[in-house]
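Below sits a lone chain in structure tokens, taken as the form predicted alone.
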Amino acid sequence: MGLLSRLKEIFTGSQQASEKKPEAVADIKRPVTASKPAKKPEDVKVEQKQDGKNKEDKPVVNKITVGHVHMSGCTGCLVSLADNYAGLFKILDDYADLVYCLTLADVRHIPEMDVALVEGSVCLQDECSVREIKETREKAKVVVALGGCAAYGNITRFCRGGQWNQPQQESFVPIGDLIDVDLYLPSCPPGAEAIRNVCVMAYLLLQGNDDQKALAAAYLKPLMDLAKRGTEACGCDLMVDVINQGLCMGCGTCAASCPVRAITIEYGRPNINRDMCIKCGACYAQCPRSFFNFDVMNQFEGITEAIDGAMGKGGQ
């Protein structure tokens, strides 16, 4: 600041306002004071702060556990259960906890659980796939056989051993063979939508009330009538069964449910090419003449109903 300035400012007054602008300033930067330190641990005081939004409220249901135990499989099974997407979902949210996957759960050792779905066949030379399988047994309130490899052997039935990595693997039965099995969900493998419902209709089963569990009941009566019939069926079984008898009234469901194409509509009659079938029972399962069961046909509206409401609107 010049000379002239200087004394421009004493004589008009400006001065006072330069010389209280540094006081302004400070007064702007004074540091607020802190309180004091707190000399006991009890005496820190912790302030709460409330965002002002209510808690998300859940039903609360009593779930079921549900475990996946793989034996001898291509895991296709697995796979068909998680083809069910937002379905999977909702049935864990809401139904089922999946205490044991070893392909989804980190758990190393079979623990108790309400169902336990086994997908794939008993290898006999495996001590470790005879000793998980009557484990799972022991510990599984429902043994559920998830497919055609648990329920009938399916295309392990034709190993014969000497593969590169394992070969003195060389026999495999279902799982049925070393086990009581409570009911049968055969094809190779189950659709995602036949395994959704076998888990909604479990859970009503074990949860519901008096109503639901007989609606499950009728439901799963049919599968558990396969677990008693025995480990064999095939396109034989079908043709002796159902064909042979009279009974095939050429709706061709055997021929769109089998897997490997074996089954073809000559006629108006099923034509089963036994070279191509690989014992899966999925034609047996799915006829609707190889048994009958009314319980099943006369609920069939409340059933639906009853897995919609489960699931959602249109059972998704």
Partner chain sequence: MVLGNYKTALSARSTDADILKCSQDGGVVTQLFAYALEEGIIDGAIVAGPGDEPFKPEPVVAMSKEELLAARGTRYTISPNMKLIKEATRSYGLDKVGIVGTPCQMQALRKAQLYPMGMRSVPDKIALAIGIFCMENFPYQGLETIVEDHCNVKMESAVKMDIGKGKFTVYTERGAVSQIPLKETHKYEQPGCHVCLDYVANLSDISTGSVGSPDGWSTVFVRTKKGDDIWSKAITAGCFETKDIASVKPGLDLVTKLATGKIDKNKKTLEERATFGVGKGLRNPYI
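Can I get the form predicted in complex with the partner chain as well, since the one above is the form predicted alone?
All you get below is the one chain by itself.
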């Protein structure tokens, strides 16, 4: 946490304490502290932040706790979280404490936390990874498979071992093959804004008032359904679950979402170069005909404003 505060100082300058209070913000209201019993010690710890000048003008006691658990992944998903730039600081200032993150927080063992963002697949031949993913399930209220590797194996599906210096490590499985996963955020990596939105929604789900909880639950449900759908993904999903089901209307979204440009649109339908497909799950998840929840989408303007507000980007 010390490192983060320092980073923040470097990026924003120590005097620029221009963070708007969340109260000033569109729809997202800070719930009353009393409404939430502080269950865990982490809930209160936050008050003792060191950066004197920059201290929030209101002690933030009801943040949620988030951890980043690193399995066999490339750190791209974590970089994507960080790519929210100032938004990341806003999230860490107002909504979530990063209680575990090998790259950014000096914590060695997986603590109790509200949300675990798991990046990477699990190597079956690596005892530590297997133990840690199980521990993550026990310690976290909500486990999020962050990115294609954790959700579907992604390129680690193609591993076959034989590499220096651990040639025996050849079996990599999505975390869903070993533990129950609550929510998937596919793609390689998931867009920075998608991680941001899920963080804000997770906050609302755990700390918001009844309306906010309902909205967050509706928002997160399709991602939870994705987690129930299984641990395999491929560009073929577009054929099997969209075109074969008579649902494709050729909008072109899948082609845009593919991180490796394996999809082109030929005569109004996706054409998948399956040799190039890395099995990240982006195309199917992004397809408007995989899921489309009107109750959430119809509120797109309000939700976008609320998220902008939550991120301190309100106004114009």
